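The chain below stands alone and is given as structure tokens, in the form predicted alone.
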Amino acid sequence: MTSPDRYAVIGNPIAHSKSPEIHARFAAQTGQNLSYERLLAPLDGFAATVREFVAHGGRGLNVTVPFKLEAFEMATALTKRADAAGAVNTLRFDGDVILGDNTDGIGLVNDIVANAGVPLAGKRILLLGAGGAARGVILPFLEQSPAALTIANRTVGKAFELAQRFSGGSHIAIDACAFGELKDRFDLIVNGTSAGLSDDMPAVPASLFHPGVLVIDMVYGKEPTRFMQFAAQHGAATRDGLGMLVEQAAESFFVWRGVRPDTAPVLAALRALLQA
């Protein structure tokens, strides 16, 4: 039997990610001869970990935090949805051609699509937050041809920035406004801030949430976050960022094997270890 090609994760902190054990169900479930590991860069030694890893056979990485950026200085071809997002968080190394691509928005539109069962056309969208994870989504949601988008952030200048650097190639509305100022007229809501790692809350109005809104933090946990807990509390419907994580791993899996692999057994299995 040919040795497995070599994928990878990596980041700093990394010990955490759930990837490896995604990889590994979608390649036994499509018949991929591949390996997946963990990859701990050093914050100064992305680019030497990466050409290391690359010159021991490797074929491809997901990138996680901190090196989002780095990687998209690195590849020397991108796709349109990574070079909207100004980020990237997978690599494909095809002889000296190294592509980027930004899974994270289309895994976020594919979870809320086909696994909440959401369509998103003619949808008002909120996207609290105006940072990477935030950026991504973006080309992905606008795609989907909602009614309208309206990024807030605490920082409102760079909700602004945002929201004229994708204007100029849409034809849908894209506003943009401070937390505070948000009022009650949305159909989803997706929480892009830092708050959901620390369990805090974005300050926006608690109007905002009430029964048929859909509500989404891109972070996951054993626990619903504190955000999800405050909209659920209101009435909206809630959905935490691991659909997001399988959806985004099951693209880039496609970007570097051909092969789109079944989400919906992976995302139960996932969520049954994550509340065992």
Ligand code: ATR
Contents of the next structure:
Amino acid sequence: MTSPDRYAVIGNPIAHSKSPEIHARFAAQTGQNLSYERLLAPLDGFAATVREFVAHGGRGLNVTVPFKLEAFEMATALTKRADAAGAVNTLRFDGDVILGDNTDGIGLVNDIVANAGVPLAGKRILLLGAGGAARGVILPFLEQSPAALTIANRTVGKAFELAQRFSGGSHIAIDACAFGELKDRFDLIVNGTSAGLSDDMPAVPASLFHPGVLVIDMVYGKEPTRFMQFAAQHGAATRDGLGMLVEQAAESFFVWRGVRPDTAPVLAALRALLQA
Ligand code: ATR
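Alongside the form predicted alone that was just displayed, please also present the structure of the form predicted together with the ligand.
So here's everything in the complex, that chain up top.
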């Protein structure tokens, strides 16, 4: 058998990354001959680490914290969704071309539409946060033709900036506001803030949550996040970011290999690993 094609996830820190477990399962399931490792880059050595990886036969990378902006700058060609996100989580090396893509947003959309079974066409979406993670999901959401998208952020000016940036190319109503001003009824609420990392949650009114709204936190852990617990206490259906993680990986796998893995058994296996 020929030697496997080399892939990796690059970040700092990287030891916690679940991507190798996910891609090993995708490769086994689809019969693709590839290896996938963790690559720790020094904080000031992202580009050098990428070049060395390519010089040693690397074919593609997933990029995680804190290098998504540097990956965006390093790419010599960008997909439309990476350009809109302003960040790159997937690199593919084709000769001299470094293709930069972003599969995070479509990963979230696929988790909502395919895994949770909630179509987004005609729905009212609330996105909390206006940082890199939030920005990355806006174009994939708009492509689902929702009725309206509201962006709310602690620093409200950043929410207005994002709403304005994406309103230009879209016929969908996009508005912005502060957390305390939220009162409409939404069908989907997505927490794209990093508040959960410090066991905090965005200060939104409890009246947003009710049976019939789906609430998603983009992060995940052994226990539901504080935000998910609060939403569930008020009757909402909740979902964490593990499905998004597996779906963004599947989309990256497709970008590299042209093959779409079946994500359901991989998500189930990862959930079991997380809870073990
Ligand atoms: P990321 O790449 O995870 O998106 P980021 O670009 O630094 O990180 O953005 C972090 C987001 O989480 C921002 O929207 C931030 O709000 P501000 O713009 O007001 O800083 C939001 N955030 C972080 N901690 C938060 C908290 N405790 N409550 C509410 N929002 C928070």
